[in-house]
Amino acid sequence: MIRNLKYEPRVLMHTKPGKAHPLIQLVLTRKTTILLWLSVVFFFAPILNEVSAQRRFSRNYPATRNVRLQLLNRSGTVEVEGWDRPEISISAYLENPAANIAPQSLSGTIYIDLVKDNQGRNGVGNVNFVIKVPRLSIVDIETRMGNLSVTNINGGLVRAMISTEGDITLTNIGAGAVDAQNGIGDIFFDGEMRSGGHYRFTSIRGNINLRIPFNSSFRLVATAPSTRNISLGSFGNSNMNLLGNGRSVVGRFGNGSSTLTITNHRGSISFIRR
């Protein structure tokens, strides 16, 4: 046993110069493999917590006769779509860090207030909307930043405000009034104008692309002060009047009995034939 004991040593002395003993050999692959296994759950860890980064709210509600749907948004797409169920229904899509939802339905009107609902908190992740409507509904959508798109919808009113940046698309719309602003982006009507309707489109930069039936009838007041630039296409006719050098364009088509007012700052007007 004494000399087991002494021998150990001698083994380790007499090792070649430039190669590890076998002991100390196994005990570095221990450690480059416990390495190993660290650097993999640091690099996997930063994709965990992306897919962990994204949660899901879901809520239906039963629809009454006149449904109103009030959303106030603080960032991020919001799709707004008629379908021919009697209920609402809302799911969002929220990024982190996650913002408060917290629904209203009182008399017929479903209220979404972020703003409300997170007010006093800083850096609240985009929360992203698809929400399903009966097509009589109202729709009043509002956000600070992001996409709205709204189709579908043929109730009294239609109104998508974006206050800061973000495109506004309107599919297929046959509401009875339609209120469309941003700030920066572009604006998309398609749709079908009311006898007795109210339409207003209003942007500060981007281009206002308005796509209506032919047998349309209403009177006009297209402003855009910067590019003077606005083409009716199909619509133009002799009671189409040009003022301030091209700046504006008044005047009716068909028998005027609806009312559409589109101002563009800094961007076109253009209509198209349905």
Given for the second form:
Amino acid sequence: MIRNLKYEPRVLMHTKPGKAHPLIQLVLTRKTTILLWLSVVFFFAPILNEVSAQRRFSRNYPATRNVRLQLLNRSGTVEVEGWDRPEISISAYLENPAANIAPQSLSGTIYIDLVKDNQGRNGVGNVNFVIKVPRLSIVDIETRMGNLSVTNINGGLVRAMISTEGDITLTNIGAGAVDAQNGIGDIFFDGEMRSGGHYRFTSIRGNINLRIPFNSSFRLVATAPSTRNISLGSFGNSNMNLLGNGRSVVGRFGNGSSTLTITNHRGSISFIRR
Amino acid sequence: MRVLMQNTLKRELRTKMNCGECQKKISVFLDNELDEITSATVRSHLALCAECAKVCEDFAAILESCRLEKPSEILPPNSQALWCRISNTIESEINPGPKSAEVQKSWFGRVWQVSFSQAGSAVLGIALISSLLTVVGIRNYIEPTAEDFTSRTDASQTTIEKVLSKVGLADTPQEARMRRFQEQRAAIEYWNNRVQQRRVQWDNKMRDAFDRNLNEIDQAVGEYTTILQQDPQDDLSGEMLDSALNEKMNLLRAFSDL
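Given the form predicted on its own, state the structure of the form predicted in complex with its partner chain.
Every chain and every other molecule in the complex is listed next, the one we just looked at coming first.
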């Protein structure tokens, strides 16, 4: 028996010199397949689990042309886009299904306050919003962390604020007042400046890039004290003055009908002709 | 005999009232304001004395002409004011060095003697000046609040503020800035205490992001503080420090609610 036991493997191994036994080959092949499947399951299981754990919140509200959207998020991305329908569409993807979200519609304003709705709670996680609003809406969005994006808005005000980290992207904006502020991250504005409008961009560290038409008209105060990197591009003229050894640029472009204030404590400021 | 008696009577009547007394009473006599006895005595004296009769005739002629002429041609315009001016001139000549109080009194007296048009012009002028001062005052009061986020600087200081700070009744821009920084630091300390109590509840991602941003702001605050220590007059660094401290305060306040 012992001999047989000892013999069998030898027989199996040496049935055909230079090649493994077909049975062993089959076992080895299956082992590889199993290992491959196991690794796939191992790597993708958390993602699959996460996907299955996410909750989607969706709701539509009838709205006037100049409705106000006021959103305060804790963490996550917010995308706001203007459209031609007289309604607001809110879609939110909640990383933690237990997170609370309770939008309110009060006298022409849609309020969403994730901070208040989840105050004192642990593990709220990211809440990512995709919101569509009428083009003439007033948009006032704020988050503690995460990217903000606003597109196709021509209302009275666009305000985007990130308390800590995240990029702000404002494209195709024609609002009368724009206020964008973040901590660490870039700010990009692509839009028009209305006569009599007020435009303010503030960052602690990042790049502030403005893409505006050449027929814009504004009074400028741009300050980048740490880098002194202020590039006016096509908008540089004799009415612009360098102050504080190049830390600030103050002046007028066109007839100066709007005000533009840019402050970047530890980053750069650039103008791009649209 | 008859002539003698007449001469004697004349002498007696003359002795009763001499020419001086008669001429003093002529004006009153012509106004019929003397009693009957005195009037009879004056009349008798005038009948006997040619000299006094001539004086009486002259007086009567003057009074008659005054009655016939219009009062406006005789009296100067605003005769009372004219007499006052004459009186003041005489007084000033008599007392060449009047006391200041008297001068003030006479000045005030003169002010009250202006015409209606002068008084109107004066009131209009005062109203105009006070309106201008009010407008300037309001503008000076409103201007600081219109500033974006910056503290006051030498350049943005109004004239009134400059004067007050020179007199010592108001802070200089540097003093005001230092006071503001102290207030901001006190507020930051308050919010920071609240954040320290809350931050245990945050997840790691949130905590790291908060710390990175706070560190970034602190570096900026450090840079501006260093520049201001070297050059306290650097208004731009003062404004930036003010802005950075505001950022820090806002960050702490925002996270104190989480």
